[in-house]
Amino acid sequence: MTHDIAHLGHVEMLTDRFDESLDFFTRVYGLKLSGQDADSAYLRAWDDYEYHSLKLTRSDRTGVGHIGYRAASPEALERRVAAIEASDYKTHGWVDGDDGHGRAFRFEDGFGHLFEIYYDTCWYDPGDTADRPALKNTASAYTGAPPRRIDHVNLLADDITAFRTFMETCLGSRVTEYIQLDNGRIGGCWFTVNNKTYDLACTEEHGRGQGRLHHVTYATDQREDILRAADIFLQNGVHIETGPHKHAIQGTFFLYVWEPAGNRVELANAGARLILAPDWKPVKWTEPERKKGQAWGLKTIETFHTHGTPPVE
């Protein structure tokens, strides 16, 4: 683990139903709109310090546009770029950034997912508006029971071992938990670049897709926030796919829904769980253990293993 990467910064989500998706994320899901241009809306949770943690972009398809990580310093950014350029992974080079951050270096895993690393960022400033927090150590006002911060993104790939090498090589990530299948393959890996339990997960692609998204997750303060969100989703006709239940892997209390364009999004509460041990040994889950399902709650619904975006024809 290199500590060159500070944290997951943002995810760009593509939608072919932009207006409906934007209404969902702001009015129903509870994110805040920082700004908008002709193609994208820049959204954040109430305690995300950056200008945006979700970039919602008009498209003719769904899925993920890119995943952005913030480097720990300008020097760390250059070290990571040098490591990526020395590898065999496809690079797109430097881009100017967007409304939320400065220049960024873009590159791909071997499965069609586009990543970028940046350092210069725009801190959110609520000014003297109603969004100004009562406590100066929070990023903006707290209203209702919305998510507090971006938590993680889950991608799909058909070779998790190869994806693990990519994460270790390019981002300096370490694995905290993983699934070992009976046939010898790795069925899923959970990665972190800091002391969070994970900021990115990659699980096996079962739909023969390429570069697909499984879900994007925001964290809540309390499990009760997720229970309230379930009622809000019900009231607004949102498709609740599964939950609220508790995952065995990573131990999070969760709720999965589909936003109007079909992208899966999650609300999760991990409690106070952090990975503080510098010599943490990844937790292995066997296939029989994984097939038991969740820690508690109903059996995992079949679409959870097959649905990803964009859909496979």
Second form
4 protein chains.
Amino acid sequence: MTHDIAHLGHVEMLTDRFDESLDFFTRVYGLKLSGQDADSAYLRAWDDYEYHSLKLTRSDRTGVGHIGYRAASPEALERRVAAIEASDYKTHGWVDGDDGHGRAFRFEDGFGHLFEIYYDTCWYDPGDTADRPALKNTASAYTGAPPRRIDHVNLLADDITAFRTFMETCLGSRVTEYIQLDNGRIGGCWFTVNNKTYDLACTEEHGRGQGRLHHVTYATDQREDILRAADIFLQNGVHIETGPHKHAIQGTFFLYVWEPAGNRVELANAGARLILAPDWKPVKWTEPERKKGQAWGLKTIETFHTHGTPPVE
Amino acid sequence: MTHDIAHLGHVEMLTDRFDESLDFFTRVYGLKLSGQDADSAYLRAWDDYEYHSLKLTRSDRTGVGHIGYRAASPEALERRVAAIEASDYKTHGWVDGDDGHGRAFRFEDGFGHLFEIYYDTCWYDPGDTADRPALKNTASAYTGAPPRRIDHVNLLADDITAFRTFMETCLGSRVTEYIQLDNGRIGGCWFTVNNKTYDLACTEEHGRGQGRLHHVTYATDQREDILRAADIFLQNGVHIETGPHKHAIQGTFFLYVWEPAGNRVELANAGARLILAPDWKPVKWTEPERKKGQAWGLKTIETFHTHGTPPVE
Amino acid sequence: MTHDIAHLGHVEMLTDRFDESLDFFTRVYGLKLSGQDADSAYLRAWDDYEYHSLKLTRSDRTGVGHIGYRAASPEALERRVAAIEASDYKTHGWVDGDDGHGRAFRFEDGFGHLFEIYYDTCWYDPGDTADRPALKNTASAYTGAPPRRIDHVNLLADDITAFRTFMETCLGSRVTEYIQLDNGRIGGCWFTVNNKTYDLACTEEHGRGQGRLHHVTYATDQREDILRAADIFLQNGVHIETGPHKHAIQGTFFLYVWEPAGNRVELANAGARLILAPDWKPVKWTEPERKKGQAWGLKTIETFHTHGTPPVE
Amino acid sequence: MTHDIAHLGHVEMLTDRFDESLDFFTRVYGLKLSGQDADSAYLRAWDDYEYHSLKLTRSDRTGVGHIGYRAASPEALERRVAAIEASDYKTHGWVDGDDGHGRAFRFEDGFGHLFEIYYDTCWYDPGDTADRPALKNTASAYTGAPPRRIDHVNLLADDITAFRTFMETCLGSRVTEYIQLDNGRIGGCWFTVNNKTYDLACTEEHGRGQGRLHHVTYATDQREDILRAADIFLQNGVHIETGPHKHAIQGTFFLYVWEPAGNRVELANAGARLILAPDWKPVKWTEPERKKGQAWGLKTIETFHTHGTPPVE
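Alternative state: the form predicted in complex with a further copy of the same chain, after the form predicted on its own:
What follows is the whole complex; the chain from before opens it.
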């Protein structure tokens, strides 16, 4: 872990049902709208410090537009850019940024996912509105909504080992846990650039998709926030895919739903778990161990292995 | 923040009622005993990865023996030692370590607190005992006890501004929040070496003490763990000083009790709050803001300003 | 306990800031508006089965208008009316009811509080609106708001022993807990007509008030709902008087706030506690026991002993 | 509902692995041992007011021994006995009772389940032991264990309609919810004698069993207690059958495990839900509604329909 990258900043999610998706994220899921431009809505959880952590973009398909990580400093950003340019990964050079942050360097992972790293950002400022927080150490008004901050993104790729090299090379990420399949392949891998247990997971693509998204996740303060959310999802006719339950891997308490366009969205709670050990040895999960299901015995449902966005035949 | 120091590793707490203190920490508070030598018991929460996070030492007084931070690597340790030796802070050189870790470099903060930094450590290994965790990504068996891992220590010092320089110089800590008194002095300061909101707090010494301890804190997974703990403390006749309630500063849900020898011990829950922004601007709390009490209006009780260990007249 | 009275049905609360009070109860506290007539708004929690559990009435003062209990059957209602008429308590005879229920028999407690009992009621019917619940065994759509159903009302009276006779005579209530003062007087008394631990409490009037209200309370599903509510109250500038904490008496987890007109409103959670024993012996709390404060040591704040509505000089 | 019966008092559970079952209930599940005689252990949750709520009896098979309900008064007991004797149900007359209660009248439901009703009982008295509660309104010392009090029992029977008549005739129970199958039969029925949402459920026997037990349940104060229990069960190698999740029927948050001998045991939390309406109309669940699974979409697992104790081929 180089510490050059500070944290996952935002995910751009594509939707072919923009209005319904926006309604879901703001009215049901509980994000706040910072602003909109022609094609995108900029959304954030109540304690995300940046202008946005989810860029919801109108498209003719679903899935992920790009994944943005914030660098630790201008110098760290330069170091990462140099490392990426020295690699064989496809780069797109610098882009201007958007309403939420300044210039960003873009590159690809070889599996169809577009990444960007940036340092200059827009701190969210509620000004003298009702969105001003009662406690000055939080980013905006507490609404009671479950998501507190963006937590992680889960991508699909054909070759997790190759994806791991990408994450280490380009972002300086470290692996905290992974799945070792009987066939010798890596079935999934959990990465972090800081002390969170993970900010990105990559699991094996079982369809013939390219650049697909498995899910985007926001963190809640308490597990109870997730139980409450389940009832809110139920009341609002949201498709609850699986959960609430506890993952064996990473021990995260989870709930997965599909937003109206079909993108999978998670609420998760890690409790007080952090990876503080500088010499943390990645935890290996074997295929027999995975077959036991989730932590408390829930069998992983079939769609969890097959559904990604955009969908594939 | 240099990232040379990975995290707070352990605190040595002194007790003049060793047996009662040990009974409290193991039977009531919920730590596990890793081992004992002639004068000390080595304790840990169920998910502390190191052999111990609390060294409870028999003494003729209460308070803190020393505070141990783990470095991020052998090289980082050397860098920190060089920085400390280049400063004016009093050093004690290398010590051998104890049952819980290898050699450590010791130094003082100028207010009577002894610190040490180390890299070589003993990962706790439950072996094939009942303490083997059901989930391999946790350090030992889940017991249901509230403390999951050590969280932070709070010290008292006469000059917080000077203490801040010490923390920045020796540990490369950054300040996340602080109290600015009307008289121009800093009333309290919260430090971190990683993404936790703080791992050490220092507040103004209002007695005439030297090297005093305000409290040691363990983190719980959920706020509910703290509510449950309150009933357990009540049932066991433990002195509950204040809480459960929520701090305005750092937003932590807290509960403070005194262990049998009088050392203050906290259980705390920060929810999903982390300091991920690399350019986090320390949050300033003014004296009028502090007068409002805690987040939900609880007035800070008098002993919280005066009681430290060892006690002073 | 006669079982003639089924449960506390509603409380009429008077406000001299009607619009602000209504905004508080609907937008912040989380009740739903069933309807309004010229002077009153009819409010209910999401799982109150009746049309309203709080009748908020525009007035030139604050406090309680009347307290309504629902009888177990038409016959039980007649039995109670006969018992009340056979007593010396002042009666007002039958009134027509209002939007929320049918004819009701009204009577007074001798301390200025107006009670009514009724059987015919309006079951709340969401029809085919968005308020239709996802689960047919709940009364209306789950909103995520803390209050699930009305829980109890707390009145003030000069002579609790006399008030107790009133409750036993008129409602057939039983006492579950009470405070025995050193001077021989009863300081407070908790009553129930069913298996709830209490549906009405009466505590000693320390001002020179008449017919005053101490507070009205709604029950939450979980303690976490109350912790969340505290942050919502904080964010909305609501006066939090005391809590969250746990009462020693009845063991209820509580949070008290003042609605904009000054009436005290509580959120409470009793956990799984019920009074199922038919021969429950009322629990006596002595004055020294009360001096210990609440369950976890919180000192009862002064306003809790003095503030009631309407206020007195 | 006659109110003659106050509440479910205890269940006698048979085990052919007595020592293991007793170890499970005391060390893992969290009940307390009040005492033992030659064949039985008398167990209770920390806030059960009677000497025992679970009588665990050594046997050559598993399942339920008898189900005990406590009457509301000696007179109510006589009324019930008269009603039962006037019916066609098989009776066994009066038995002496056991360590936990006085004389009891025994009768059968026609499906092989033995019931008893009694009034004289042994209030649990911790005396001056460590089991004395810190709060005098609770029955014994708070231990932190999830079960607070016995909640309900679930039996299996071939003809739920006939079973319903039994419950109404003998206990004066009312039905709060039921399952209406497409074939016209009742698939399950939930009964209560008080304000709890149910104290006994009866679901259709799908094996060829007689007098079988589906499960016994204890109530927890909070849902979080159940999430914690799941981790404790996991750590102790207990078979977690399904959950934690929320039932659509009755809205109960649940977790089902099998104790070492195979009897199914539940932990459940109903939140603030009570049935207070005296004219509550039983909620009907159709077969298509049941096919949707539990409240948040969990499919009911196969063993839940087939496993009962004693097992059948």
